[in-house]
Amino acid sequence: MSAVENPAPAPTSSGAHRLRPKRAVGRRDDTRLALLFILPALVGLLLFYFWPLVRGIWLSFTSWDILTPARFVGLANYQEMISDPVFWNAVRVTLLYVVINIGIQTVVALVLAVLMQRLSRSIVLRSLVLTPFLVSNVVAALVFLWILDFQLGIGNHFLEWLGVGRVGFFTTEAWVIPTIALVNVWRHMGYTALLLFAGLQAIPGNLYEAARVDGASEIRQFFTITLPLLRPILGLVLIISVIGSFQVFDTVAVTTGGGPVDASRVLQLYIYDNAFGQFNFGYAAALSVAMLVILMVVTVLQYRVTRAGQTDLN
């Protein structure tokens, strides 16, 4: 008897055919279908975002009044911008608006989100909180302009009845930017609160239960559990809110038009005035590029400081 055993019989061709993995069917068709769905958004992105961005950067190096062909002037627009006191005033006013708007809006929205999570999760309540966001910026600005009018506004009549006296909310330099910021806080705080409320839903409830067992108060739970675990969503909300705040335009245009004495002339309004008021599109494009650079720097700093890309939830 041989010491070497006979090898196992080789599988038949039909068996090999059965063991061979089947090739994926329809993958190419799925890819084409996915590209077909993406195509409209891609075309819109290229036509309404990428091409205007490229053309705007090119126009920033030209002198163009829309009536004559654009003339290349190099860095002349940027040199004019650096020495333009109105531009630097617009940057200062915009930064003041952003600080007031984002600071108050974030705190109020965070309080609303926590209250909705801890006290009530009613859909009706969420709808009521979101109601101001459904009002357009122009309508909200006009309503508050009438309410806070120095002579006829019911708000000033109420202040006078309280003995405080009338306040020129939209007509004095000290009050105009805080007033505009608070109008936009009223409109956007509900939307921001719902974004934060969605982030709160991702925090496990057993963490709060363990904290209550250990005797932690609600305030202690907020600072040791809620804030650290909400950091990624809070960072994302701050980035979106800051970008939107830098682009404030309609509220200012409807209520003050940049006054009094350029006290509310934000950067976006200054760009609009140069482009469509003075037909100086080259300089307006340079201002837009400067605003883009400011937003990029602010966004990167926010992303790093808030560590929005990291989470403590494991």
Second form
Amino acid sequence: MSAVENPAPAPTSSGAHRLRPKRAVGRRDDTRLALLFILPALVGLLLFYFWPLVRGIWLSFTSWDILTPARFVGLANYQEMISDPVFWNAVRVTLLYVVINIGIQTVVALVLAVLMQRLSRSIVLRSLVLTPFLVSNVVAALVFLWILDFQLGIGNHFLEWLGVGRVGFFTTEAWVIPTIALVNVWRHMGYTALLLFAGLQAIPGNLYEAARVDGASEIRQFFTITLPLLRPILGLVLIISVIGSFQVFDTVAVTTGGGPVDASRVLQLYIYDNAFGQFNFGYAAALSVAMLVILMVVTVLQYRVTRAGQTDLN
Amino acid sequence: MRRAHSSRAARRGVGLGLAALAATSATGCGIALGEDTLALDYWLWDANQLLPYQHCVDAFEEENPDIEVRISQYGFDDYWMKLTAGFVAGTAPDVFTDHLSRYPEYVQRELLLDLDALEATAAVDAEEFHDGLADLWVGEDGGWYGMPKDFDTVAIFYNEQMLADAGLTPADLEDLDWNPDDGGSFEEIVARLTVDSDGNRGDEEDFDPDDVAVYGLASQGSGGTSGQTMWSWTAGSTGWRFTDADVWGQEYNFDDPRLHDSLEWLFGFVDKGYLASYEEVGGDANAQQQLGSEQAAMSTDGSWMLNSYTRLDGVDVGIARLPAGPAGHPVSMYNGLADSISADTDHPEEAARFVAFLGSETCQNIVGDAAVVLPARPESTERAIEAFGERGIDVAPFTDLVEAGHTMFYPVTDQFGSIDALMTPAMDEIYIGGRDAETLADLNERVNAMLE
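Okay, that is the form predicted alone; can I get the form predicted in complex with the partner chain now?
Full complex below, order starting with the chain above.
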């Protein structure tokens, strides 16, 4: 390290013997020290990420009820999965949820971020937008469950007062996924907006000044300056949001338990049902591996399409 | 290892509290507390039964000063999760309240001890309990895995004021009958008790089934695989049974047209406006709340709910017998709970002494006198009937069917968890109206394949 940054003076014949061994020892010491610092993280990585991943993949090839030893069954779990209509329904329901949730959340968050940047410098306003994110998922889900309850919910009483009539938000097949998706839009939009807001700060202000001088409207500025230059951050935010969205579980678990029938049985809930409801841990592991593969494919596609790692600012 | 740990603590003279602390952190059961005392863990899920069972424990400890029993109560859903986790970690309680739908899988995995193999429990005469209750807990291998503690049946709870408002009397609810064709006198009563927002009753011409203020019958959703308190009484009173044997059946009968007709008739109440739709009540419908909030006039529910219904604030609740079905008499599901001993226990003989006591006349009488549930011993049941009677509650509609033998057992088979995961969404779909009950025949093949 020091050899690169601070080239040593030309060694004398006597000094060469002293310096070379010293520098070699120094490198070894640096490496050992670095390893020492890395070790806790490395142990954590191996113990809490790598080992569970390997074990999860291994379990997907077994039949295991956690009470008796796992039995190797080869590809049987994957064969069962391919012919399991509830699995394919769970994939469909999860994709529907992700499209609604991410679609609305991204647009709303983007609008909020731009409004925060262009119209207000108020810290209070920015904090207020973030407050839903401070509420736990389960609490938020339960609050909306009661607000939107068919018989008792104030939301439904309001709709009735408007003359629209009551809606079974959590109890009808047509409404259940959009409702759960919107509950989570409410909870996550502030956080997403804050990430996008941070991205907006990186766009040079003189570009907007120049655009204004040229007579560009706010909307024109948004589409020609803000959106193109925000693309890398937007791409990363989308990747993070989509992964989180695919993992939706708690909101569904406390509101519908997967119903009506299987209309909200998202993939994570189906994995949970199999693991902790029926103690089919082997099959649940196979479902988890399938979800991992789906997420990897979706993430790589997103990364390529949005070119999330490249900036246009230069 | 568990025993060594706690013995060391005792040898070192560490106080009782520290030993107990070590016990709860390191193990879940069978802890030696000192030279002469050991502790047993006992789990149950019904909060209403906590107090009478604490009295049982007090009486047991008085008779057995060498044993201390610690009771833990967990809600029904958490209970099974914690129990399984306890079995995995080797920290399951020594003794726990068991359910018919769960114990077959525990027996299969050798997680329970055979009560016949333990001195204290082997000495208990199974004939002393109500007929058939002890047999429910005999596994396929012939082992005895649960000491009967109570039983439950189903009857009708109704709002007395609503009955009077409809021009009916309790006598009108006696000797009701139903059939899948015209619904019989039961459907007439349900229709009469149903009222729309304009005050029209379900049996009147102007009744609007889409704008109902009070449903004649409270909804519990579809009732799932067993339909214990929701639909089992309908199909049961046609002569239908869940499986081809009282216990340990090898084939389910979900393909039987009698079941399909019964479900179509009962769930057909939704379209008629007599029963709340799934849209209205969701998948976690609470019949007792519907009666309590006067959104429903009648509810078919279990005897363990007696106190919950009769203590409803502002609602006077009466109890009536289930209607007779095409078989000529009513039929109630007959379910029995029992106490099992975990194979994990370090003190099987002491656990057996405790379990024998739980099934004894002394403990059963304590539970009977508390008027919470109906105990498994006939003489203790009489005491419960008397105790309920002193509070003005006549529980005969629950107990008569047992005496007459008009009951059917809760299904006791392997794979109930997997069967339930398959059947419950299908039952919900029938309730919603998106599936014909006849299609259960297809599912029956898959269910029976699980048992092969």
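Positions refer to the first chain, counted from 1. Model, not experiment: these values are computed from the prediction. In this text, rigid core is short for the largest set of C-alphas that superpose within 1.5 Å between two forms.
Remark: with the core as the superposition reference, the CA shift of residue 54 between the two forms stays below 2 Å.
Put the two forms on the same core and the Cα of residue 40 is off by 2 Å or more between the two forms.
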